[in-house]
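A single chain comes next, written as structure tokens; it is the form predicted on its own.
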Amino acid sequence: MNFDDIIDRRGTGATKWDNMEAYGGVSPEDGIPMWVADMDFRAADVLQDAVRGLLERANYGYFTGDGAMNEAIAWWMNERHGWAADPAHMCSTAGLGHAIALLLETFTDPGDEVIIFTPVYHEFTHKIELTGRVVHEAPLVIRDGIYHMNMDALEAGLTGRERMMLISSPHNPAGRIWTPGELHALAEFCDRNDLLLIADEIHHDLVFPGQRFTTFLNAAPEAVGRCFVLTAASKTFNTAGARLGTVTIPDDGMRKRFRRALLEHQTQPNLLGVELTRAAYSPRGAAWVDELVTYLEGNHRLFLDGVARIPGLQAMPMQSTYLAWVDFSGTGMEMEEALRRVHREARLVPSVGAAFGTGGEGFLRFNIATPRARVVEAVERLQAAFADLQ
């Protein structure tokens, strides 16, 4: 796979492009995308030959589920996280922000509290809100300039009215991997406070060379009557479109409750989203994905170092994703000068860190899943933009 072939996704319908002048100001006629995690690189060959397939059939008709792709998901599962999970412990919803509204549904009432460790994906906090919880924010601190959980602060700060922890594992932004004895904590710290967990691992594939990422039922095990595990291939594999993603759910009374919900919403996989997923979750799949994380980490790299070299400026260092996560405090400007700066003169349009709750608003998130060469300019750009700081 040639990760630095240049795509036009120009006038294609793509949120990332398309959209990136209403949400930035600045046109994709010369500007640069950064903000919607999406990547830019053509879909593997195994998922092109997958939609051939469906191609060939030319019946787009009622199907059989998702009992294969269930068994696909357990054997990447294993075979790439050392997870035994159990394909009958699998609930497919339309993509993991309907699964985290509709666990929030089920589990939680109106006025709960929903625990969030921030600054985190802001469509977290817009789907509490949006279902009618109240967002409990537990700031992460920075020790050795990477993120770690405050337990202590948290625990002192219980209302008592929370009823649900939700975690980004690996964390979004700044692809932090949470170790086993962090996530263990996690474990008891929910059942010390009766609260349920939702671990959102979607980023989980995304690990670079060298790094471990430990799913959150292999750290906790005695977590199962009180957690949801959220995967999908749709990072892996840039196939969101496809609107699909898989809860787990180990503990039966919990897991009858949900696909009680799901059937109330009519809520069933799609043919396209369970074919695209089947033929990722597959040794194919999988040497696409370690070419990837390769050229990720070097992306990473690169863009690290080309932050390094603009005063007041820091990357936090990213152990998993492709989202960079930029501190511009240290140049002393109003963001409001920052951004107009990356806006207007460096024609970058990055997704703004207040949005991602307490402690981001400092920062500006950067995708770096593009094609190496737009990596390279898209530096060249901020350093000419803050030139007068060198």
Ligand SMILES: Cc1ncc(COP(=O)(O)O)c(C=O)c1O
Second form
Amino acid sequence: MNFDDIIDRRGTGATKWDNMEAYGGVSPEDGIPMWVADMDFRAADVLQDAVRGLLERANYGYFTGDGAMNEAIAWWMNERHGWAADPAHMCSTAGLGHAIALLLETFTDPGDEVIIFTPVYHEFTHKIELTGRVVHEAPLVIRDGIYHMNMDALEAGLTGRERMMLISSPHNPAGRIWTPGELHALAEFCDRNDLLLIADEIHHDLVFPGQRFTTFLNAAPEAVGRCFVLTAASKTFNTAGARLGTVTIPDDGMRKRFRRALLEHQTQPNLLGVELTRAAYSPRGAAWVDELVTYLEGNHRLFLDGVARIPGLQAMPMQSTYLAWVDFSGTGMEMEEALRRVHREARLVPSVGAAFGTGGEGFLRFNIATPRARVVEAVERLQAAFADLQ
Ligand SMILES: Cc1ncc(COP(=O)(O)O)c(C=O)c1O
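Shown: the form predicted on its own; wanted: the form predicted together with this ligand:
To see the whole picture, the full complex is given below, headed by that same chain.
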């Protein structure tokens, strides 16, 4: 494929490039943006063909919904994840951030606590707070170099005000794939404490060769009455700009309530998102993803090897995603100084770990979904910026 091709995204409104100076103070002229979770690769040919088809139709009026797309989603879930998802259970939203906010508003009340396993995707916290709910942090612990949930500590710290749990599966950052046993334990916990559960599986396709992802409802089918599964083609195929996500709700009553909320806000799937998603979830799309994850794993190996040569820096080994997670606490520097070097000397803009909640403070998250030459360059710049530690 063409993952090595360098595409100039500057000046196109791409958040990662055009907002990097505002976020990290580094110009896109010589800087490398490694923050926003999207990919710098050329879109798959199957997507380009879909857009061409749309162009040729030359009409962008009202259209009847998402039926064929939901069939394609069901095909993909079955084919790639062995999950017999029912198209009739799927609800379309304007992306998954939107889905999370609307689920919080529909199924919890202001003041209710929502459990999240930190450090985690910062929008979880934002959405909980913006909707007037309360974050209940369950800090992950690092064992054997990777994250684990500490269910005993969570149980001991319950306040009785918890109403919902929100997980990233696989986990963002660092791409930990939760095992069927761990997911099952979560289902039991939610059952015991009468909690609803949102399984955000947006990263489920970005799984490295040899690793195995299990969808929540396959690990814990008994949780079907309290579970919302969130999926999207947007991370896998880099279509986040088309703002489309899917919430699968097997429970009839909960689905009805959610559909009412969607109707209230006139939330309907957008044409571009539907066309892209339908095209992506196909055998051609699958072949592209197989090549993509092999490429991403190559970037991951290269990045980890390079970081391992810098004393004091520790990158967490990943099983999936392109969101590398690097611990700078071993440098003995204040985080401010480490970040100054990353920005000013290496000219890199990663995401700041503190925004991911408790446990993220000493970390930076590096998005490595960019042509390999750029990852090589980023590693060399990091090594130079911390050369005095060698
Ligand atoms: C776990 C997780 N959920 C949701 C999203 C964003 O979804 P959307 O762009 O559909 O709002 C991200 C983006 O990085 C993510 O990591």
